[in-house]
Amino acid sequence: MNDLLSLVDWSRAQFALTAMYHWLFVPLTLGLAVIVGIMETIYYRTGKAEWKHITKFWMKLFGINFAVGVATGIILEFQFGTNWSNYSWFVGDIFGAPLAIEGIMAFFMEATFLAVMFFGWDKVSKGFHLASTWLTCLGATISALWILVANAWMQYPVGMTFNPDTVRNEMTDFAAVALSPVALNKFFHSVTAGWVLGAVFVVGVSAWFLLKKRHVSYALKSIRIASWVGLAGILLVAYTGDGSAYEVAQKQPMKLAAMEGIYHGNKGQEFIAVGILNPQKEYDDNQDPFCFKIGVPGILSFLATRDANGFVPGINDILQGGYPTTNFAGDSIIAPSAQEKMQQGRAAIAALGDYRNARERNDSMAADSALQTLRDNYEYFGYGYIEDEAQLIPSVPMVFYSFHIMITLGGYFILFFIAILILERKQLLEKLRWVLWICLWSIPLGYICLQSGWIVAEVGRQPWTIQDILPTYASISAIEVSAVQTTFWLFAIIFTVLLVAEVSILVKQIKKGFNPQPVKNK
């Protein structure tokens, strides 16, 4: 058992490592693509050479980041076959479809028009080049769509049926998978968060030029465009974040409880604006969960139920059950306890074995009976692998602090973009060096905000690979722990080298500036 847990921990660590490195590059690609598209549109409409130079400068930085993001993404997808083969077998018919569409449709669109975008200047018409730039942006966004659809399905498995003969889940409703509310919220939330990071990056780099008193006109124009994109992005992030919180409350209540450090739910549940968790707190003791907190009454209930007096369950409520809720089908039920779910899960697993044995004996009556038992209990199939209800609780400190870092920085960026737009409009920005330094040092804050959001989404759903259907330790491949450890450190070294190389190349390109030959029209 210890070897199994070690294998699970190392496999999770390796996937987390590659996913978090990959997530350094993806959102910047999404954000820069939109900003570059807007800049080239302005060049197309005005014909001013300065906008062409501005566009080409940011386009180079986009290309560098895009290339490294592709490299890390390919390695990430291979792990489903190498480290998580049980998962791939169990749901590959469903999970593989969005990834296949992403590869066939989005990736080839990006690759085709990316070449025109970079090498087609003065070789194709301005209109065709502009279309290629926007189609590259669209391709990157569509790529994110299908990957996030696949991820959302893991958190809200719909549109499927379980085939006991093949022991695989099969897709029965593609629209339900692609258009689930979890998928739509996750897509818009993640993509607009990329706009925010791209905007913070452009503002920060442009602030560096202002500090150096280089390309002042180009930098100010870049800041203006990026700040509007960033403000629109962060407002959309806040809106879709509200939708995401509602979906989490309905589909993954344990994640929401961990996000707010709630052990015992209440009506009119407060939202913890600021808090320090009690590090000694256990779910089954009577200690106060917080050493210090500032809460706003009723807000979490409103976010989770659209009723300021609605009941929001805590960790212990979810484990004990007994409160009104809805199941995945949307039916109103009384929440079963964790122990009841575990019994149903074991009944489903046992029924699957009985069904297969009956089929081998050609006993159709016994097979039909076992199949009905399996279907009646399949909703909690994954709970059959759970040995202790404590395994159902994710890391509360990691999820809680990551969530509040994300929320705090989200509020900061709303104020940040508003302030930058006001200062730029009043022509004060280049005169306030301390503000320019804040702009520059806001770049890492953007990355911290997005990484925190990813931690909330993925750590918060543990122990599940597929919510309620398959836990992580039933998803792994039968490989040696030492093999995973070796590849973990190998990937850590490779990705770190790639990151250092990308930063080094970006810095060199930034130092070269927008255009060595200044143009007349400013």
The other form holds:
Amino acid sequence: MNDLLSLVDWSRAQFALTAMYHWLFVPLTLGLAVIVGIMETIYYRTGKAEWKHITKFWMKLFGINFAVGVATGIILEFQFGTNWSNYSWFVGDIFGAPLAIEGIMAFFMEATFLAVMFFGWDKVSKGFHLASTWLTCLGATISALWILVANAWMQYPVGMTFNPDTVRNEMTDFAAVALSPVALNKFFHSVTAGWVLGAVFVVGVSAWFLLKKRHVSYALKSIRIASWVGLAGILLVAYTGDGSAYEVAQKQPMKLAAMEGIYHGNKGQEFIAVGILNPQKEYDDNQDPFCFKIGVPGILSFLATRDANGFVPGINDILQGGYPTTNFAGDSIIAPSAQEKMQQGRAAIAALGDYRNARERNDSMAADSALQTLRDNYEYFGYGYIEDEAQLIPSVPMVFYSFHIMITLGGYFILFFIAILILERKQLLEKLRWVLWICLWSIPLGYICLQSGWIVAEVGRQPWTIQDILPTYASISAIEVSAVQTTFWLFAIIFTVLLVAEVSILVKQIKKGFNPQPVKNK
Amino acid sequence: MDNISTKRPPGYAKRIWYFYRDGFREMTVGKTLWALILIKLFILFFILKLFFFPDFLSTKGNTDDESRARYVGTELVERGVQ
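Having displayed the form predicted on its own, please output the structure of the form predicted in complex with its partner chain.
First the chain shown before, then all remaining chains and molecules of the complex.
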């Protein structure tokens, strides 16, 4: 048991390392693609050569990021087959479909038009080139859609039925999977977060040019475009973030409780604006969860239930049950306790065993009876692997602090883009060097914000790989811990080398600056 | 009359070939990036996938869907809390 838990921890760490590394490149690709598309559209409409120079410069940086980041996600798929084989088999049909669509449709679309984007200047018409740039952007975005649909299904498993003969969940309703509210919110939230990162990157790099007094006109024009994209992006992030939080409140209340450090829920629940958690706090003691906090009454209730006086359950409420809620099917129920769910989960797993034995004996009556028990209790199948209710609580400090770092930086970026737009419009930006330094140092803040969001989404749903259906403990393959440790360090080295390569190539290209040669307008 | 070329323009296939050939030839930073991509793909598929990430279910002798279902089914039942 302990070996298996250690194996789970190492495999999770490896998956997290790979996913977070992959998530360094993806949002910048999504954001730069939009910004480059807008810049080229201006070139297309005005015919001014300066916009071609500007577009080509940022397009080159987009290309470097794309090239270094491409295929880093494939490693995640390797891990599914080796480390998480039970999970892979259990969900194969559902998880496979979005990933296959992503691989076949989106990636090939992206790759085809990427070539025109880079090789096609002055060789294809301006209109076709512009269309290729936007289609590359669209391809990258659709790619993200299918990955996020697959991820959202794990957080909110709908549109499937479990087949005990194949031991797989089989898709019964593609639209329910692809268009679930969790998937849609997650998609728009992640993609628009990518716009914000792309915008911060462009503003930061352009600020560096202003600090060096190089390419001032190009840098200011880049900042103007990026700041508008960034402002639009961060406002959409806030809007979709609200939608995501509402969905979390309905479908993953434990995650919301961890995000806000709530142990005992209330009506008119306050939203913790700033807080320091009590590190000694255990879920079953009476200590104050916070050493210090500033909360705004009623706000969390409103965000979670759309009623400022609505009840938001805390960790202990969720474990004890007994409050009105809705199940996955949307029916109003009284929340069962963790113990009741664990009993149902155990009954479901036992029924799966009984069904398989009955089928081997060709005892159809016993098989039918077991199947009925399995179906009746399948909603809480994963709870059958939980020994102690404390295992149902994710790491509260990690989720709480990540969430608050994310929203604090989100608020910062709203003010940041508004301030930059005003200063640029008043022609003050290049004179205020301290502001330019803030712009430059905001680039790592953008990455921290996005990585924090990912930690909230993924650590917050622990112990589940599939919410309520399968925990990490049951998903893992029975492999040697040492094998996972070896590949973990191997990845850490490879990723570091790739990251150093990317940063050095990017820095070299940035230092070269915009192409100052005059370009003949077409 | 002398200025009019009698040469036929290249067909679509040739034009696409020239487009890619010239594009690759004219690359500057792109050559470094292609080298990086190829090295990365080699490490991913010929080292990591081949030596470190086998298909776990196949290594257990489960080569067809029926045996895989049996193996995973047994795992899921045995790991449940009794």
